[in-house]
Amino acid sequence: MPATILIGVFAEIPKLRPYTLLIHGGAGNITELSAERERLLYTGLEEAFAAGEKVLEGGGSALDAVCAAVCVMEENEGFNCGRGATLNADAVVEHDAAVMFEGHSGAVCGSTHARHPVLFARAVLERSPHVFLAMPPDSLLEEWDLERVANDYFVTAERAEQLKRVQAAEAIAEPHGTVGAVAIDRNGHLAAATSTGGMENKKHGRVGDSPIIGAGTWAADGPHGVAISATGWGEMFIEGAVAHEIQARVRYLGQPLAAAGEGTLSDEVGTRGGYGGVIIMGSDGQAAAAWNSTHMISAWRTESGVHTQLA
């Protein structure tokens, strides 16, 4: 496969408060965004960042913060998660999600009825002896007091039309719109959360990198700890163990966050012909992002306020 050229990277975002939050709404090679989609994305980023930062400001944990931010994006049709997620080849929405906090994780793939897949993943972490549940039964939603909705709730007219176009072309749409968040709280604990609908027109049961710990999601405390949420072409992120590779570059090579993200995307994703992006939080509260696609939808705090970007 041909290498994909790295497009963008921003170096460490300084820690401006006793806590730090960084969120993303997906990376991809998007040719055009409608005015309505842009409005949804900007609104979603702003509301999600505010929700997560409010938790941190009130002394909440990094896990509470990343889940709060992702839940807001799961309610926003502009992103590929929750309501408005992509449809598989059978016109069904299958969600994947993962969380990691204090070295422990929870993940689900093939969730079809949890209104907030990220909270399903969190329940796996907190309420089960397991790490990863595939095609989890709906009975767990009631057992764990999680909201259940019909699968049709997630389907939007735009996604249904997109599936028709993709199937008419006998193709798999390039993925974009996965969401994620990384944070460090007042106690110095790191957390990451990622949620996605995956590829449009994917085969039933296909799983991307988002719920796979060490591929699309990672968080570990300690002097060289990092929290990572990835987005992009999941197959390449799985094969490159991208999230853990970034952690290894930081821990063992002493690389700065941005350099670790950039190098990993170049070596493990670009050389496989893939694309995507990562957001990274360090144990000192510094943050960074890197991407090798035309768009990296994200939000973070600067000295002048909250900054959002779609490109």
Second form
There are 2 protein chains.
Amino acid sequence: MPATILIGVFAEIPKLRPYTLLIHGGAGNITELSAERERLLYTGLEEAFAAGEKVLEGGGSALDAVCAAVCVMEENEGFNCGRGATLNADAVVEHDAAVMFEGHSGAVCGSTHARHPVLFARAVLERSPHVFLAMPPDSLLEEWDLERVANDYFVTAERAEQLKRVQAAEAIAEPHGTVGAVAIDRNGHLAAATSTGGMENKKHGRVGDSPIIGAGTWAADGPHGVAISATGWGEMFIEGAVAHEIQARVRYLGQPLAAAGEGTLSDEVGTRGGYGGVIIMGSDGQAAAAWNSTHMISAWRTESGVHTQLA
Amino acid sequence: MPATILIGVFAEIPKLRPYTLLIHGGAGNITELSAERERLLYTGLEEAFAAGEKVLEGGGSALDAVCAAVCVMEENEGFNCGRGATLNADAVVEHDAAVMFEGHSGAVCGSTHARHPVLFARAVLERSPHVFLAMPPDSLLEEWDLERVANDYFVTAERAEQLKRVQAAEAIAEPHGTVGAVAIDRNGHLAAATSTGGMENKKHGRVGDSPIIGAGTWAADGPHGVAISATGWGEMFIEGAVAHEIQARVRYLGQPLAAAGEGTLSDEVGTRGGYGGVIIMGSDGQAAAAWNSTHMISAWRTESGVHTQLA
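Write the structure block of the form predicted in complex with another copy of the chain for the protein whose form predicted on its own appears above.
Every chain and every other molecule in the complex is listed next, the one we just looked at coming first.
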């Protein structure tokens, strides 16, 4: 059994309002971050959080809020999702995304032309009898009134350069980077959304945990329900059924959110040699973030304003 | 909330040996079954069970046993997997399969040329850094020494006729039919395998619960570990994280296997208007099957020999 990489770090987030959200922009062991990238990430977190909170303040649903927050990050080149996502081994951007709300879910993997993969996942929930589509045909974008762009739109110079370095073995592909949001609305409903370009230099068709309900994304209403979005080394999150394991510890063991998140990361991800993080929203508006990597890019509201962190 | 379709039915299977297996050939509300199909299913169950048991008797691993059993059913035209699987809306057979053993998993969805999709899933576990590949390229079959066949090999006259009737609205596509096996070996390790053609007339790329770890397939070792393979209306099994929910009820609530299976089907599948079944193997060799459909095609060993059932 591989050694645990890092001991869990977690944050209990106080309940300040009956409706709130929590977002993340990826977890990992980041070794270098340019000033430009850092600026992009801080701006992205602030704008995404504000977009989600505005929906909730206006009485919108938790699903509307998490989609609004994730859409902002999908437009921001700093995050590994939407525009600026990592490239696969064929230098193509393949997006995975999922949403869950009121017991129902929608997910896509291998999306290549939807400008907002999270809205593609939402359309699977709302407009299809299915819940998970792999390599969905582009014809669905028109059928479901979703914005279509060329795959090149997503490719940034920085990611293209990074792929060359990884393929020339000058750099290591970091298995991190995913964005997500969890929220509770005025009606007490929970929602989660996750969106990613997946692992850099991945084989065509590799699916990580993001679009897997119960692994990278989860939301259940009710007294012990939680909403979860995960980020990290997806393979271990799938094998540990991380999001649903956290739900089970909260529901059946009565654990606080942060303890359930930290224990699950340690038992299911750390013991497999992996790392990453999760954001968790409880059915009473209490929230938590837990990670076992050096970085957990995230944002939440505190008494003194919106807290944004890259480390 | 839709009404529960049927009340749960379940079977507690006595522990007779330290190593054993349990297989299923699909669950559903079957309205007609030709004598020829019935004969194929009974023969398939008997041969598949014998193949798996032979592996365990010879000291083989639980993973070898579940793969052996599923391979037999993949060759048998009576089941919705391998040869004889349902056709998608484009009249192509797209297989989904997964395996899990010793905390690690492998899965494929949209496989179109692997003669044995379950062995493709196993190769993802054993030969790839990934755990889930969607629409995996055929080049992997050669790279991993797996037998490749034309997609036509899988297409039977009966399934082609059935698709025409469904597309002409003369018949209803039944969202059932999947095969699976769970086993415990002499070393006390648990394994699960699931293989399917998925929902008849499905959209290209639709993924059901079979290849989703924690939904249709699961195995965890240890004192409260269980191995699970599910069959039924996949969308609801994904949204309910059915396999992992059963694991959680066994581990954290101390429920007997049959009660955990029946309760989960009722709470997570029935309330969503769905139906299906699960087979469950416990870490002590105790097993159970649970279903909320009229039929649960399955086989297990009893004191008087191997029990096979279509109803």
